[in-house]
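Shown next as structure tokens: one chain only, the form predicted alone.
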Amino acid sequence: MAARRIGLQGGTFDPVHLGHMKAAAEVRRRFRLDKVLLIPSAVPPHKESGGTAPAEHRLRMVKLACRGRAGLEASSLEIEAGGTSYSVLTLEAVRRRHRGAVLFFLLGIDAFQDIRTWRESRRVLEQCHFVVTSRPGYDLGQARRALGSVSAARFVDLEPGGPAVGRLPRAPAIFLLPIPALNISSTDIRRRARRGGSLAGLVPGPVANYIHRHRLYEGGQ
């Protein structure tokens, strides 16, 4: 029996956004996971503290994104923790409870291009996969710059909508994966929400629903 293909998809996700759903949607596909965990931080160990909507409030936009879509999946992991997430930590507990598993670390170019500022950021690239997506802006091929020493036989290339991946390498590897991304930013999603306006076409409509009805980012960043 085939051993179970499990993504995960960290950050602060304040909000989850339509990028972050496109980008996790197209990774099952590509790499036949069976579900992607979307995992809201406790907290975020690369903001300034205090800078974020409260975790119970991010972990339920992301569970009303996750509703409805196959194989994608809210996890409270890093939240019932506590403390700052840190990406070595996940890794361990979503083993631990998934064993045998084979991982999948999902992330856009320019969170990639800070790997080595991580917590035992060696560790974390032995642990699993990684598929490291597009963004608007950013140049994919800087995942190769971001590494420095790290072997180029690590990196895989892929092809913008191609096929799904099916046999893999034996050590993790590094996917570089091109996406019709998004350009939208929770940055700008909360600027939005601060004066009103309007979210449709950035965040699923369960979200942007919440976000209104709770006021969240009124008097924020």
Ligand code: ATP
Given for the second form:
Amino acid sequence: MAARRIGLQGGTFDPVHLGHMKAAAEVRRRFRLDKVLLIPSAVPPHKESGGTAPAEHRLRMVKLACRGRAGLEASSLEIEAGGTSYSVLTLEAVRRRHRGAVLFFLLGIDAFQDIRTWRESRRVLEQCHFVVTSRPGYDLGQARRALGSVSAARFVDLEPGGPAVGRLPRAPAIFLLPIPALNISSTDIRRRARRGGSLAGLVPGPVANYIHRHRLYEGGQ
Ligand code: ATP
Ligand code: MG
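Mind giving me the form predicted in complex with adenosine-5'-triphosphate, seeing as the form predicted alone was just shown?
The next block holds the full complex; its first chain is the one shown before.
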């Protein structure tokens, strides 16, 4: 039996939106992943924690967003661990839970650009495949520059909308995957929610209801 393939998508998810869901679904299709874990961070290391919605709300919204979407699953791993979330530790935890699985780390080019600031970034990059997706306003080509001269050979360019990737390289690769751009960000959603604007088409319906019901983002940033 082929090894299970599992994707990890980290983020603040403050709140989760359709850009996240679409990227996760497309990567799942292209790499035939058994599932993608969406893992909200406890205290985001690269963001000011002050204005972030409480972890339980962010996790519950991810759970609502995953409901009815095959192969997408919310994970409380980082929130349960508490403290600052580091990808290097998250990867190790997922590997322990899913022994023998092939792991794929999913992230947008905006997040990948900062990868050298991550704790033990070299080690993280050597531990699993990476799939870097495009994002409006960012150039996917910047991914190579983000790593400098390190591991240029590991980059694999993929065509947008292509077929599933068959054979995987033995060594961990960094796949660059252009995806249909969804110009959505949590920052914009928080801004809209604060003004009482509609979130239709930006977040799944149940997430919009949740934001309104709990009056998230109304007072803050
Ligand atoms: P914020 O505006 O608060 O930074 P965000 O929309 O960027 O929120 P994050 O939680 O920071 O969302 O992102 C988590 C992951 O999802 C990152 O890897 C990011 O690149 C990716 N991502 C976010 N929005 C999109 C989108 N519209 N399309 C594809 N990937 C996205
Ligand atoms: Mg972001």
